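One chain comes next, on its own, written out as structure tokens in the form predicted alone.
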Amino acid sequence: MPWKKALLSCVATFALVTGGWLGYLYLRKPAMAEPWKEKFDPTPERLARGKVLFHHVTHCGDCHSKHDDTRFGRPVWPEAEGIGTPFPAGEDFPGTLTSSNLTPDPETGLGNWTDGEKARAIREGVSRDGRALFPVMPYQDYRWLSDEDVRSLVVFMNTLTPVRNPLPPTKINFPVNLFIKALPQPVGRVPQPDPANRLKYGEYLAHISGCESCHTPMVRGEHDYTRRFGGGREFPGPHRSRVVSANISSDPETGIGRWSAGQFVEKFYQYRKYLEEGSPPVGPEGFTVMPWLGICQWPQEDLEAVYSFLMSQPGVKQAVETHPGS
């Protein structure tokens, strides 16, 4: 019958188009620029700046190290700094994820990577072999890193003690493994921000330290930027618990709009005692993914710059319970 032939023709056309589309997604490469060819000069200034970035600002060690999850702030085990670790099974990831070994071990770490390849992976999300990194690696935040800061970060990473640590590979499920290829984009040149410009420098720090990405809620896997800094993003905690990011917008009722700059700084500095005394044990009701132990070591002027930037942004009226059910 004519209708059967038409139906078969439609099915065949659909299969051909779908197959071609999937083939294109499978074969395509993420957008990428050639990595810088230079070897980054390990000046004392870069080493010092890179150490601060790694530990306290970009929080590289938080994901690429092993932690003591039984204590507040999840302090890093010193002997496991930067060695990489599998993400816990059962989290809401489309597959199995492993944070890479960042140490210069040539077999299991980054020992054979060039400085330019490391910088490209950090800011653009492209691995040495041209593979798109899964965006739990916050390269979309690190796109803001200046050329000088990313050089400093790599210079410090090069000084980590090489540790041989074989890890299971990251395996992202179909079709997400194809879709994430669209995320990396070349960055180009990024100038160093002027710390004297408090709003611009505060915005810079809010991006590269993850303030925006963690304190902006997610809807169907995408940030809802109409509620920027409004909190409400959920993170998995121990024993199937959940923690939720706070509202840090300028809203005076549900955010931090009534806080002074001094109160904002003191909120972080109260945790400095844990650096000397050690973090206390904590259960699911007090578990946090907020990097208090890193940010509490920022200079006062940097925290004040972030505060000034947050207060310059629209407030988001959204009440948030940071530890639901506890």
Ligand code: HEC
The other form holds:
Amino acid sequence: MPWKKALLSCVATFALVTGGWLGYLYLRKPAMAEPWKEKFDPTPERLARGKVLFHHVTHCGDCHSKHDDTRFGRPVWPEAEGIGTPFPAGEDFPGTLTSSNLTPDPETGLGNWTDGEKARAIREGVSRDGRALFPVMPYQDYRWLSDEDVRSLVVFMNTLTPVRNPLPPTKINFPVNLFIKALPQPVGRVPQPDPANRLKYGEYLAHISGCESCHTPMVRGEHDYTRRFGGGREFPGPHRSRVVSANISSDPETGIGRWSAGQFVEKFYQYRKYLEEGSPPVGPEGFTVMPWLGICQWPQEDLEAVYSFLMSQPGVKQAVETHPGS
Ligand code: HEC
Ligand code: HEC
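Switching from the form predicted alone: structure of the form predicted together with this ligand?
Below is the whole assembly, all chains and molecules, this chain first.
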């Protein structure tokens, strides 16, 4: 019967196309540029800038160190700085995820990587061996890092105490492991933004510090940029709790449009006392992923630059409950 034949050939074509497509995805390598060949000159300026970026701006330590999750702001154990840790990715995560050991230990850390390979992993999301990194590593935000800032970060990372810390390798399940290959993209050259241009510099900080990424809601794994800074992105907390990012857009009712620049700065500076006294214990109800302890150490003019930038952007009307169920 002809329709049976037609059906069979349809099924066969479908199988061939899907099979071919999966085969293509399987063999495909992520888009990648050659890593820079240069060794980054470890100047005192770079070291100082890299340290500030690592700890307070790009929050590298927040994921790549061990923390005290029972205390507000998840303070880092100082002896575990950058040594890597299994990533608590939540119940339905497709695989196992490990935040790598960033210390210069040759066996379990980045001791054998060149500076260029480190810079490429940070901004472009490609590991030394060409593997696409899972995008929990925020390389899509770090694409914005200037050439000079990424060099500074690497110069600082090279000074971390080498610690041997063998960890289970990341293993992402099929088919997600194939899909993430499309994410890495070469970055090219990125000039240093001029801090005197407050709006541009504020935008730069909002990108590299993850304000935009954490405070923009996700729909089916993608940011919904029509609600940029409108909050509503969910993060898993301990004991199946959730914390949801706040609306920090300029909307006066549901965002922070009524806050003055001074109130904005104070919101952060109130947490400075925890740096001296240690932060108080919190239960799952008070858990947050908002990097208060890092950002509260910014100079006032940097916080004001972010504030001015946020206020220059359209408001998003969206009421958000940041600690649902508590
Ligand atoms: C939100 C959590 C998070 C933040 C913040 C973060 N990382 Fe990562 N990073 C990860 C995870 C998870 C991986 C592992 C990804 C994988 O194996 O696919 C990773 C991987 C890496 C790698 C690749 C290591 C390897 O073996 O391939 C480097 C290098 C790196 N991160 C450096 C940094 C630096 C530097 C910063 C700050 C500028 C940073 N990370 C910030 C979570 C994070
Ligand atoms: C890792 C994700 C993450 C990053 C990065 C992040 N935030 Fe948040 N932020 C949150 C979450 C979640 C909340 C809600 C819980 C809380 O208040 O701690 C929040 C709360 C806030 C609040 C409080 C709003 C209110 O109404 O009380 C402000 C202000 C804020 N963030 C600003 C920023 C700015 C500015 C940046 C970048 C410099 C930033 N956040 C980066 C996740 C993040």
